[in-house]
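The chain below stands alone and is given in structure tokens; this is the form predicted on its own.
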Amino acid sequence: MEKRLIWDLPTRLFHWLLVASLTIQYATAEWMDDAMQWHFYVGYFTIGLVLFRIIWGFIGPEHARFRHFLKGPGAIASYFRTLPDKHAAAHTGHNPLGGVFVVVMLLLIAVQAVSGLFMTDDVFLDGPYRHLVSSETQDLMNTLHHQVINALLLVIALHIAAIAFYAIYKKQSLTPPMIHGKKATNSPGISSSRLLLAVIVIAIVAAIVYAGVEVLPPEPVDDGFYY
């Protein structure tokens, strides 16, 4: 087999930003002291993170593409047969049961970050449009905010578990192909890594989260009372 370019480079940054951005979230959460303001700041790039790699599936490279890796149940529970199978056949992109794993970690992060934007640090940060809703969403806001970050974990061990479970009983390194992007496969890899386009991506994505963040959310009015 062939080494071939399967991962494009967005996808690989992405990947690794996005690893960046979590541990970086969560350490100014749990272990740092008066960080919140970057735990905000990071909040803002993760929902950035996760747009762009919503719009890469559907116009990024064929592996990066959601209809490459999305399977109906048939072929989930097909893939899941072949797990005890240290010669079956590793799969280009993800694999089938891989790709469900993309999208629940996409929309858990999606909701952990859209959830922050209700969040109080309680002295001095409101996330801007915690203002603009009534008390009963602000708590169903902050309820998500504290229990999927649970869910997520759990969704990231079972991943490390996974890349662990591959190299060492399948003896397929899923790490390294993520940094350089080729893996050795019969099937077609890719020929560009389509970095224009990305940057017209990024450029509109991060266009959208500035407006939604710092244009779009009224400023709280102020009543006059101070405590």
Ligand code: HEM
Second form
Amino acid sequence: MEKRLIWDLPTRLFHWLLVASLTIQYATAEWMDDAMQWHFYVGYFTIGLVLFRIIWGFIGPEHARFRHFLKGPGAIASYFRTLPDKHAAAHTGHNPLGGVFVVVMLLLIAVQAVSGLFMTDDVFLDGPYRHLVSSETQDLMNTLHHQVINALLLVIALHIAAIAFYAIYKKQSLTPPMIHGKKATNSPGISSSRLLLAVIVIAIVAAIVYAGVEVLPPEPVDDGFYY
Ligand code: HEM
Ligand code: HEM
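Form predicted on its own already given; the form predicted together with ligand HEM follows:
In what comes next, the whole complex appears, and the chain from above leads the way.
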């Protein structure tokens, strides 16, 4: 088997920047004092990452595409049957169950980040959309922001356990390919990372996020009262 490029550079960068962002988000909310402003900025960055990955899932190279790794229940069931088999053929991209995990993680992270836009730290900082919604919606977003993180932590733990299972039981190291992009495979690899396209998508996503959090939300009306 030859080593071929499977994971394009933008997908790999997306992955490790996502890991860094979520770690920072957790640390700035749970462990650090006076870091809320950073929690907001890195939260906006995370929204950009997820938006980029969704677009990349339609126009990126083969293995990054949703249609490459989102399979029906039949494929997921037959993947399950091969799980105990140490010598089952390795998947070139995400396996059918991993594909479902990717989408679940992206959805949970999107809900976590978007609900943040309606949060307050009760002291100085309000998310940019908080003052535009009813108190019921504020409460709902607050509940989501405090609860979805638990589901997300669980799914991330399962994700890391799956990587460990592959490394220890199946003797397949999935992490190095997520770093350098290459895997030993008989299937064709990708011919390029489509970097120019990625740069264009990143510029568009950055503009959308900047407009969404800085330009579009109107300033709260200051009625002169302190509450
Ligand atoms: C905050 C923690 C993490 C999150 C949210 C996360 C999320 C993700 C996502 C969304 C993907 C899909 C990549 C894509 O197609 O765009 C993925 C794949 C992957 N992640 Fe993570 N990840 C996390 C931590 C880790 C860690 C700590 C490792 C390794 C030690 C790791 C190793 C991998 C590998 C190897 C894949 C590719 C799996 C395959 O070959 O199908 N991840 N991860
Ligand atoms: C994926 C991105 C995000 C993650 C992973 C995340 C994570 C967290 C976590 C773990 C907490 C603590 C919850 C608890 O104690 O139960 C928290 C609180 C909070 N987050 Fe986020 N967050 C994200 C995005 C955002 C964004 C975009 C904003 C605002 C624009 C925001 C604003 C807040 C606020 C105001 C709090 C409450 C802090 C307090 O209790 O004083 N978050 N977030």
